[in-house]
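A lone chain, given as structure tokens: the form predicted alone.
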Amino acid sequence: MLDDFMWRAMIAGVLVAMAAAPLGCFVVWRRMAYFGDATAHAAILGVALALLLNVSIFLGVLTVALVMASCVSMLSGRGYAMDTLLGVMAHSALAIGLVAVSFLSGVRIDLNAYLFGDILAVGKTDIWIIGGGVALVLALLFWRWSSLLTATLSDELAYASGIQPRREQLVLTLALAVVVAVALKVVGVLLIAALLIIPAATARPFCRTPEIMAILAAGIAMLAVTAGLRTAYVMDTPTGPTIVTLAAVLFTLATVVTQCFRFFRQRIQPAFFHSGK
């Protein structure tokens, strides 16, 4: 089975979309998206520190990345707002990599894979990483998601619990760098916040817990990722953006849904059961 590429394509997409939804729900409950902007950003630093340092790109990756989250939260609150700070730290990552990946001589680097990924060219080695950063990612989410969640709602409750939030921050910081150092070949440094963040705020309207939601946005985000995948070698377009663009359709039909019932509930249900009487 994993001599065919697309059917490896397929298990690295589903095993990236399983960690990084669930993550992402963290991310759009918090309102971090920029943070999650901010590390992703710096992974192209991580490539080119990998390559000139001849280790392993996914070593490199998360290493850049661990940094990146950590820098931003010892700084966060102490001088600067959050929004400039990570605008800053992103984009200044993001150029700091492409200038040092230009410097690189002797070594051929398509960018484009690393900006958009390149699901198609996964191989079983890959697999076997992805596979590995994902069961971290989701041990962390499970070991500690009831403390998550709680440090999540408040700062004041967290330690009234007995629990440490910036401990939590860091777990939840950990696990961003993983998920970003393994989804880099799966849809690449500008799409990964994507993959984050829209399928979870596609579940929220329909869930009451945070466990459906996290369930939920992983199922959507798996869709994305085979719709993506299918809709990419019938059209001939790129993979990364084309599951990208997938999981947008459907955060926008998600939405019309829930407009639309909304509007029926304030609207058109009140003046039924007026003109019943």
The other form holds:
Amino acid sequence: MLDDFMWRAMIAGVLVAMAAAPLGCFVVWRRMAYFGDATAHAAILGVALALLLNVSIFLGVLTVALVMASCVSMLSGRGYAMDTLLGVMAHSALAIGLVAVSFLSGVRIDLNAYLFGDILAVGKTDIWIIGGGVALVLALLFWRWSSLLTATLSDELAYASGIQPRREQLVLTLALAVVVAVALKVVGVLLIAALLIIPAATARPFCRTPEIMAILAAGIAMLAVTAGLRTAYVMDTPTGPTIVTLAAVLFTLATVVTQCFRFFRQRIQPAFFHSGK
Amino acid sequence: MRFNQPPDRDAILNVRHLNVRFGGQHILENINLDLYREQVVTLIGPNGSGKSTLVKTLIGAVTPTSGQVTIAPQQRIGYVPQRLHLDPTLPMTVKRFINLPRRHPHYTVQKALEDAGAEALIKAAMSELSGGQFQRVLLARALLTRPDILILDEATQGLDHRGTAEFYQHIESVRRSYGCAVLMVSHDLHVVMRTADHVLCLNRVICCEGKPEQVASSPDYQALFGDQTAQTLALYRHQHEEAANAG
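Coords for the form predicted in complex with its partner chain, given the form predicted alone:
Entire complex below, previous chain first.
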């Protein structure tokens, strides 16, 4: 099964979706969307450094993503607004990364593969790395779930329950860096944030508890990945963008359905009651 | 009406020479405070006087620059925050919220919700609650561990008169049935005067403290809150006592 590139792509995509979607829920709840974006954009710098130093790309991306995320965490609340700081750092990291890549003489790299992902080129080793990363993220989320949720609700409530909100923030930062590193091959640096946020946003109207939202988001993300791969294969479109497009279609459908439902409940139903009387 | 009996037991919460500084600015200076079992202590003070910082220091969210906060062994703290903003993207039922970060047996949850007057809300979504309901759920959450000390940080902010009065009724009945001490920050001066055993008037330092009527007549208090308020309070106290004597 692992010998077929389609199957490898499918497995890699589904694995990444499993970790990205629940983590994406936290990104949405804590309004860290731009934070995820910044960490992902910094990954291109990681790619350049890894090629330069001749180490594994996964390691390079993971390191730079971690450094980036910790920098943002530390600098926030010191004179600049969070979004300004992220805007500066995200795009600077992306730009510096692209410049650094151009210095790599002798190595011909396909920049598109890193910007938009190259899921069809996933090898057997990649699957093991992705599997390990995903297992780590899921284990972290599972282990810290209640503390993470409490810290998301309010810092004071967390302190009163003996939870350190900054430590929970660090756990999320770490998980985010790992997801960026493993999702690089699947959707590329420019679209990782989409894989985090869109499934969570799609799941939101159908859920009453955070746990259900995380599970449903994972389901939606896996559906987007598998359907996106299939569509890309049939229509011969780039896979990363196709996966995100599919996710966007699911989001639009969910929004239309919930808005129609709400409209029906508010406007039309009372009219039925009145005519019945 | 209850007045503070001179406490002959040991305090369950001690604050000694507490100082908190943020970036060179003194937020709290030399705060001393004792809290005894079943005592109701109210913190009043103008905006920015350090009330919330003091409460946050007590629950461990702010580390004091110097001085110490001592809580007697085995004493549990229940904390009711100021109105909490829940992000609308986070789906949360009352039941799930109450069980964070630790799950509690169903009957414990049921009992806490009943004591806070929120038993009908267990299945509701947090986003559907009114201000008063939300505060009662927060109170219920603080009651789960059967606290010895209940700390409330402006818990009635944003509630109307009726909601405020009802909320304080729940606090009072909780204090009696749980036998816990209550430390609260409050802007509702009328309620403070009626329910508190001890009032601390805070303005970076504790500028005056004592029984409610002592504080109300203190010049420091009048300087902070103005003659008008002080007169209102004196008047209130007067009427209230007449009513009590008549009854």
